[in-house]
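Starting off, we have a lone chain in the form predicted on its own, written out as structure tokens.
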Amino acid sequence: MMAVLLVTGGSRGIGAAVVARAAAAGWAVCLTYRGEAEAAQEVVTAAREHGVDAKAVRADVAVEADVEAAFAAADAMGPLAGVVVNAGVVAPKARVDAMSAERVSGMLAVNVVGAVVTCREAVRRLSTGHGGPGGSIVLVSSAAARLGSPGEYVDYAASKAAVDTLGAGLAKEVAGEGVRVNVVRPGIIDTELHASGGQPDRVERLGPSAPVGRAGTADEVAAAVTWLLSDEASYCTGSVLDVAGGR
């Protein structure tokens, strides 16, 4: 039976590209998505071409009893051994001054919380300590959780710095029950999620001043990603590794 890997957030962008890297290599996927049905059954579409199994949940990581649904959906694929916490949002360019506090818990409740319950219900399959397998969890970061995006939006820069803690955390908490833990922090790269948060124009704005001269693509991110899954990283834990061309 082929390893489940589990991708929230897995209908475009980099989640997407780990899709499709994850079925090549020949990993059964499960990926949520919170609106986007259409996207999210050609990734799975593609990702069966592959000849492995791949279904696709609808899911708001915000909220718990959908994450919940969404690992029993991917336990009914078979062992999970890696999960992938992508899913993540960003709001409208804006100073701190002038932030809302529902903005704000927004984006928490989805970066911040969504991520550690999720992370949750990944350690309760994966280590050892709960009866499971072992295995390898990712988390997609951001490079703003350390460069702070002033002025665009400091309150995603935090909400990144929260999730490469809650990284280096776990990865210690987890270290000795045969799961590994590691993050991906990508750079200015070319997805959606910058016309999600109000800048569709951003990556050609910004790209070209990253010292490589451009931005990033999906795919660089999910070859890291997959990377950090395979056995090829083996004794990598506690691990930030930046996608960012230099910045």
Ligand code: NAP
Given for the second form:
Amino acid sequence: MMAVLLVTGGSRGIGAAVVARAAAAGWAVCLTYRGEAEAAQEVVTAAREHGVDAKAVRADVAVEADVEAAFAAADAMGPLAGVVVNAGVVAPKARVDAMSAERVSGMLAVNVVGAVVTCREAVRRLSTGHGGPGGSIVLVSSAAARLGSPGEYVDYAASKAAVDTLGAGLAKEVAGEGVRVNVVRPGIIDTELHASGGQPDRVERLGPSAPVGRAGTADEVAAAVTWLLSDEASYCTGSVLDVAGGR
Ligand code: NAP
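Counterpart to the form predicted on its own, namely the form predicted in complex with this ligand:
So here's everything in the complex, that chain up top.
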């Protein structure tokens, strides 16, 4: 039976690129999405072309019961061996002095609470302390965690700093239980995330300001994620890998 990988937010962007690479590497993949059922189904169809099992589950990571249901759907595919905590959101450009509590809470619910609950379900299945086989968790943070995103979305940057710290602490918590936990911090990557935050030209505008002179692709991030998932990264845990073109 193929090892199963669960990817949150796998219908588009970085998550979809992770699904594609993981399927090519032989993982069976359960991906989650929030609303874009058609995009999710296209990712599933492409994954199946690699001869692996693939499934999409609608699950809002901000809703605990949805996350539990997504893991249950993955369990039905076979033994879970990896989880990519990727689902994340930005908000429209704003300074801190203009942010509502509602905006910040909504973002933290997805980027932080969703990440913690996803990790909880992952550890309950993977940890040898819970009778699991061990496995690998990769958290998708952002270079924003160290840059702070002034004038754009400091709340988003802070939520990603929380993801970095989740990775650091959880890695130590489960290192003796067969579970590796690592963090990937993308820079400016060409996905629809920027348009969802009201800045559709962000990649074009800011990509060239990276030291390498361009924005990154979702596949370049997915390469780092799937390497950290794999046994090639067997001595990496608690690592933070920047995929940010030198930013
Ligand atoms: P994207 O193109 O906007 O895709 C976001 C994905 O997450 C979609 O699959 C979306 O599902 C899903 N999603 C959003 N909210 C969700 C929720 N509440 N529950 C479940 N799924 C949800 O974004 P992306 O650029 O690939 O970003 C992926 C991750 O990389 C995020 O954590 C982001 O913060 C991080 N990141 C991105 C960049 C960048 O420049 N793009 C840079 C640094 C970090 P639907 O398709 O159903 O909407």
